[in-house]
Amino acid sequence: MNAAAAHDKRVRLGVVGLGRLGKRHAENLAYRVPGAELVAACSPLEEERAWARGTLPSPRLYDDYAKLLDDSEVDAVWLVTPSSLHAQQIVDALRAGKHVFCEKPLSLDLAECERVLAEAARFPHLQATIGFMRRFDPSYKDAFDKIAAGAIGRPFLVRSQTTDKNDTDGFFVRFAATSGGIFLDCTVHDIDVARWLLGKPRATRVFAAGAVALHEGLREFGDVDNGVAICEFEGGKLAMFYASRTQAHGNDTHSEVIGTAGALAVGRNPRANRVEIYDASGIRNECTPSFFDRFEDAFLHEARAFVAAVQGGAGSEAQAGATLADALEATRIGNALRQSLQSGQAVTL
């Protein structure tokens, strides 16, 4: 098959996981990603085949994993799925023959990213992808390239920080057991932008530190709801990372790199448009809610981008994703931040 036949190929897609980020997922490969095909979705529960059935094109529908990898008309599969999880079904999704898409984190153990990396070499044919969606947002891919093209010198400084609007429902609470900690689970995100904006310098030292603001329930899992790090990395570069589940107006992503000659600030107002409010109490924007609205293009980018490099057709875009290296160095960093966070102590990587 030649190049461009195989670029028009469509790609038949499996998703596995249907809660809230996963049903924004599949409506995105179902509708909005050119060349691809939604013909499979998975789920244990019910409820969520049930919302499949009603809202994709007809999809076939499994309730095991195992059974969808067997489907030999899935091409690859899309993971959205619990973070203990990802691993092995990555290592499965490989062995079955099929490109693989997987959610933030590789996984919470470093151990599992490395069998993971190893087992990913014998099948160099097939596409495995790590969802940093960051890097396929708009404004994000404008500093890189900005960057690279020297517009502001030398990097060697970013500050970035992922703060969730409070949750009164509890549901961090709730997910705390097995989220890894506010570290791998928030700054997992502005770990990686900071390696890539920074050329992908290896981090040598950690120090974090966190306080309970709000939800008391975090105590009982060593975790908190606001946090501030600090990573050294060689070459004397430097990132500063806060997170943070407790802020009163909304999802507030943003971030700055600083270089020799000159800085750049993304997202610094999270506006959710254009609309400004005049009123008594002054003059002010609303904001952006969750990270669904915040990133909803930089979610439909990197779908596209996995598609085109599925099909042969890898451009510059295709590559910008993140590689299970680069996973598996956001995981070393979180866990270091964790464990300072826990010990009170700097963590040397």
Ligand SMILES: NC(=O)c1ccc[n+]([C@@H]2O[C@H](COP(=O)([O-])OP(=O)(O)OC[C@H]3O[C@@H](n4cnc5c(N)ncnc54)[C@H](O)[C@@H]3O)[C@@H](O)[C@H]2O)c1
Contents of the next structure:
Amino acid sequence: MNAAAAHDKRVRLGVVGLGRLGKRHAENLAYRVPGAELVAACSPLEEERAWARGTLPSPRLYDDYAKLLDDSEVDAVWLVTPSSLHAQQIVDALRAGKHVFCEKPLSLDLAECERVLAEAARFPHLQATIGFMRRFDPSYKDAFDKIAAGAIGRPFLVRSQTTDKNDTDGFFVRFAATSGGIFLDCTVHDIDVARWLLGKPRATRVFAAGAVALHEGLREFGDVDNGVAICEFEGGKLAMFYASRTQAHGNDTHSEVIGTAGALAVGRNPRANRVEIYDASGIRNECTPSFFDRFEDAFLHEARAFVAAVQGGAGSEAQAGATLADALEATRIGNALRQSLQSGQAVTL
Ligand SMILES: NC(=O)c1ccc[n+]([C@@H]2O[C@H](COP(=O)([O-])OP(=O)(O)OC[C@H]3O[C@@H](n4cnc5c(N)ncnc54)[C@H](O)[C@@H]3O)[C@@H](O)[C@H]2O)c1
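Would you mind giving the form predicted in complex with this ligand, to go alongside the form predicted alone above?
Everything in the complex follows now, all chains and molecules, and the chain you saw is the first one.
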């Protein structure tokens, strides 16, 4: 197929998982991504399929992932399922001849990540990417381009945080059973950002510590609601991470990159919009309430890039997202942070 013909071909997608984030992805794929056609959706829950019936442009609905994979009119699957299912579902998609996008993290288990990479190597004609959407956020992308152009000299230190607004209904405690813990769920984004902005260095040693400030129920999962970490990379590069589930003001995700000739900060004021309130308590702005409000554009750009990559074929320039190898490194470091948190010792990688 020549490039123009490939570009004209619509990519028929099946979304799998219609929970908190899956619904958002499904709406993007159905209505906001040129070249995409959402033809199928899968959830084991009737209430989620009912949502799809009422909201999406009549996709075929499946209660079982295997049935969706049997659908010969699905070119690509879009996995937004619990993290513990990702690895096997990616392998199954590739074996069924489907391109695959999967939400982060690739897996909670390093051996499973390696198994996915080995399997994907057998299908080089299929796209397989992991949803580290910060790479598609316009501000993070601008910082990446400026660093690549030498704006801050040689970057050697990243300080990055992912902090969620406190959720008093206990969501984070229920989520802890499948999330892999705060470092694999939240900090995994900061790890990917740090490696991406520092030129993909290899991590050599980490140390992590944490506290339960509010959500006592996390203890039974070995998890914390606030965590800090230091990561050393080869070549004298460093990263510092902070993750939290207990912020009062909203989702406050930001990063700084320090170089030999300057520094860049991305999103240090997590402003919801450009309104400033002047009143008796001073001057302030409201904060993005959730990760989705902060990264709505990034999720959309990510979906458009994936579809363009499928249209453009393997090795396409449009494939700017995190590779399976990037995602494996993020899990390797995230796992080491969890191990360090539990042992109280630094972990050498
Ligand atoms: N990129 C980000 O910033 C970001 C943010 C939130 C969540 N996530 C990731 O997205 C994934 C889903 O998170 P969520 O918050 O939407 O979780 P969720 O629990 O709200 O949704 C999970 C969905 O998977 C479905 N599901 C469960 N088992 C299934 C199976 N065997 N086959 C098909 N579907 C199945 C559930 O019915 C549900 O629709 C997680 O891996 C999470 O790490 C990423």
